[in-house]
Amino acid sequence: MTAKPLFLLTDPAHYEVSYVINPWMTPGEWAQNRARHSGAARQAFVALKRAIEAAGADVRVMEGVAGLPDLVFPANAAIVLDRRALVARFSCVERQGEESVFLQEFEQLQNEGIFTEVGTFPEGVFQEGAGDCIWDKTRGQFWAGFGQRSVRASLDVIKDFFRAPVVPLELISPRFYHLDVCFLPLTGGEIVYYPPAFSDAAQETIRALVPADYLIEASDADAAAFSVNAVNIGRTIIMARPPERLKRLLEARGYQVSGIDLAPFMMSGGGAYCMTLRLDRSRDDGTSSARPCRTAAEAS
């Protein structure tokens, strides 16, 4: 019997929007009605957890910490593959306190046997976890964003730690500060992406490695709705409520789209993917083995 996928979420008891480190953050709006927004955040968290479980996955919830509101976005905690975890280093001082909390959580996961090794990036080498480094099982590689929060020097660290190919993608817009808000590999081999978030060279790289009929371009409305920032489990895609156009496109390809109201977390610039981290990610996780692609080596 195949084990269920396992996702890490963080309880939102201490979530708030209290500072600005990306253009989406609205602390003034949050401050106008803290109780209402906190209640809505709790409801959104519960809805996301239930949707993940309904898609056939298990969820592990870690406690939040007062003063670290963005701990609710564990996608940035680490890169995970084959029971090994490489814990993030945050570029923004507001989030640097999360590093020790996430490291402690991952060491506990290692003690429980979920991980065999937990590593960290060298001092000063900023890299913000699976938010900027996304495993693509179809192509057997990481796609790694750099240029906003994560630095290019982090790519060699990732490659050496996991012994896996890493394809760099330069991000050029502060609005799309992590790869996960503008780039989504799907289990069928498709890639949903928002081209304006990427440099010309990065767009050329994507087009070189992914056939045109497997590329799905997100619109301005899709990106602004955080619909690209989604969780894909089998043929289910869980995302913030998507524009109808994107929903139809995905359903036409055989996916079931589960839209959730994640507005309280979008006020911090995060959606469904940001709020999760898959802990059992592996090179062979039971998803499609189709390879509608060329490898990076073949394309170069």
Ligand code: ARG
The other form holds:
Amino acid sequence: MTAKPLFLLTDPAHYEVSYVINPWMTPGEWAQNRARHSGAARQAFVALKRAIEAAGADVRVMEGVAGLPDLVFPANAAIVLDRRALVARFSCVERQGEESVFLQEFEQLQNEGIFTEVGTFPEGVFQEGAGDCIWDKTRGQFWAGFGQRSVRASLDVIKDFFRAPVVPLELISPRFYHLDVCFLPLTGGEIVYYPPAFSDAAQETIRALVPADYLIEASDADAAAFSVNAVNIGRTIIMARPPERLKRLLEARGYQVSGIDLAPFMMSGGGAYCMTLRLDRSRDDGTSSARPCRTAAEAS
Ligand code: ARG
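Can you now output the form predicted together with this ligand? The one shown was the form predicted on its own.
Everything in the complex follows now, all chains and molecules, and the chain you saw is the first one.
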């Protein structure tokens, strides 16, 4: 029997929308009714945690910190693979205070034996964690976004630290500022993606590496509903309430979709995936059998 998946979440006690670093953020709307939005955020957090647990995973919750509202998005904390973590460097000053908080949490995880090594990016090499660097178990590679928050120079650091293939994908839209809001590899090998978020070259890369019948295009509505920003555990996909079309499409492929009202977090430009970080991600736990892919070498 394999161990349960383990996800890190951050308690939303200090969550608010108080600045604008992406086009979805609405501090004015938040300020109009802080108590109501905070209450709704707590409910949404509890619903997400329950859905993750119901899908068979464990959840670890870290405390929030006043003045660092976006700590509730630990997907941006680090890239994790094989019990090693590479802690993020945030490009926006508003979030840079999170680095030391996350670093402390990861050192604690190392003390507890969950991680064997915790690394950091060189100064000035911005990279915003698993939000911009997603492990694809089916293909045995990272897909890494750059061009909005994370810089291209981060890709070599990732490759060297993990000794794993890293496929670069340039992001061209400020609305889709992290890879995880427009790109979602699923356990069956499918990739859900929102083409307009990517440069032409990135779209070609995706199409060269993923067979057409494994590519699922998200619509404008799907992307705007933060449905691509989902947590996939086995055959369960947990996401902000999805448009019906996407839900049916995923169900037709044998997934169960668990839609949650994450409106308070969408006011900050985040959905389900952003609110989590998978801590037990490993490259060879033997769960992928089908190989609906070409390797980078075969495709070129
Ligand atoms: N307000 C946050 C920001 O703009 C939202 C982060 C969402 N995280 C994510 N991985 N997409 O940084």
